[in-house]
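Given as structure tokens, the chain that follows is alone and in the form predicted on its own.
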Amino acid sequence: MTPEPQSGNPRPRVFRIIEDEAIVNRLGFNNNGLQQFEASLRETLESPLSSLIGVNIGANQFSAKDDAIEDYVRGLEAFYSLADYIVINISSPNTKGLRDFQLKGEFENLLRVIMNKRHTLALKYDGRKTPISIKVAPDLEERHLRALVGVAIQYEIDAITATNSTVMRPSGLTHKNYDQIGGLSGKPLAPLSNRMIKNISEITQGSIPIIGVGGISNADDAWQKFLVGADLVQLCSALVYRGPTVVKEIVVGLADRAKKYDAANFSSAVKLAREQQKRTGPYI
């Protein structure tokens, strides 16, 4: 969601690759704005909800970078006693100068913005602390990253969501829409992301809650995804081409493999799997 309506970027803008079940998108962060989508949101909180709701917000396309912060901040406003979280994404290679929030003055700036935001919104709103995380790149560089990180611990982010597609193409794919400009997302995320996930946990030592999210298509893709230090998962290139059973399937699978540690829940499960796995060998 961005403040402003934007029908994105002309099409086509989005490429299946079905071999590899990928998917390469230049969207550009199309929506009806925020005020149509907020009319929207509190229609559906009419009714009783048993899932959570998450909204993801953004800068419009072509707003300058202080008006883009304002943009954040709005959204965070509309959202913050609608929303069970918000998404902060900076990361969608889609939208000119986005990803520059990443790196760590540009980040400072913003989190500290966003933060005392959130601060009076608390107070306004009966102590209510709608948590809130950050939308990261599968492709920062690591310098960036713990610079980042290192941010997000000082202002005490709620979680880290971890990842964006990528702008990078891994070796051995070949398919022409491969060449198409625009995030890659899918099977051949995984690696990518899983690596983003690993380094955050180990930077993090498990302070920051991470939201794991790239190449998830089945129960063993999400399944690594904890055991490399996710405490949560999503998905979405897999309902494309999987429909909505594969979530289903993925929490079933999930379950089966957490009952062979014999734990009291499933995080207990992961810990003792993540254990084992630095004893018999390398998370990736």
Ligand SMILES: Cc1cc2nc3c(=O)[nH]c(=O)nc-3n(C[C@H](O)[C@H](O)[C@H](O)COP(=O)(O)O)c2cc1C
The other form holds:
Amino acid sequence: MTPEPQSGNPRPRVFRIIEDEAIVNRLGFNNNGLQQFEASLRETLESPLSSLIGVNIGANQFSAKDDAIEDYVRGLEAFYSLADYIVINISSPNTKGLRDFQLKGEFENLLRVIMNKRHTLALKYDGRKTPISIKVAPDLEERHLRALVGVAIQYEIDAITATNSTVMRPSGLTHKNYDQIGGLSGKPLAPLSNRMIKNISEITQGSIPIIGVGGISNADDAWQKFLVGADLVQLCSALVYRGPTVVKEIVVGLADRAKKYDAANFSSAVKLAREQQKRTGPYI
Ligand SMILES: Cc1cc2nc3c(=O)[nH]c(=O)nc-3n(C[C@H](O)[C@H](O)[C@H](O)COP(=O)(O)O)c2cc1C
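And the form predicted together with the ligand, for comparison with the form predicted on its own?
Expanding to the full complex; the earlier chain stays at the top.
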């Protein structure tokens, strides 16, 4: 979501690579703007829902740097009392300058404003603390990642979502659509995303929950995310290739894997599985 409606980049802007279950997209946050989405979200919430709602917020394409920070604030204000959690997207490759917010100084400027606003909103909404996650790119250099995580810990961010799509093209990918400009997602993203999750988990020592995303298309992929350090998982491209039933398949598959550890709950099974992996070899 961006505060103002925008049409995004010219079409074509989404490219499938069916053989690899991959996608390259350069949509550029095409959306109807905050006001319309807020109204439709309120309507949706009139009927009871069993699922969580996360709202992912970004900046408008033509917002200057300072205005971009204000764009995030507007998103936060609009959805603070409606969403179960809010994701600050500073990693889309399709909005110029957006990813610079991942660099230490800019990240700190942004996060200071966001967390101050969160404090004000918590007072406004009877102490409600809507969790805020920061979504990072798989392409961030290790030193920038370390700096970002340091700031995230300092400002007590609630979660890190890792990762967005990549501007890299892992070697061995030959289809012509890989040459398209945009973010690559789906199966070929999994190793990059997993490496990032593992790094974040090591830097934070597990102190910030990680939402693992990137190339999950079955229960094995999802389980692997938990093994490298994710606390929750998400997927996007697999919905395109496998349809919505993929979610149920993964949930059932994960439960099966967890059962083998005879643990009290899923998190305990993951912990045991991670310990076992440590003894038997590297995660990835
Ligand atoms: C068509 C498309 C649109 C996306 N739009 C957004 C977006 O608006 N905000 C965002 O944070 N990520 C966006 N993403 C990235 C996904 O949320 C996800 O981080 C990425 O695709 C990796 O997961 P996957 O391999 O399961 O698709 C988009 C991905 C695709 C394929």
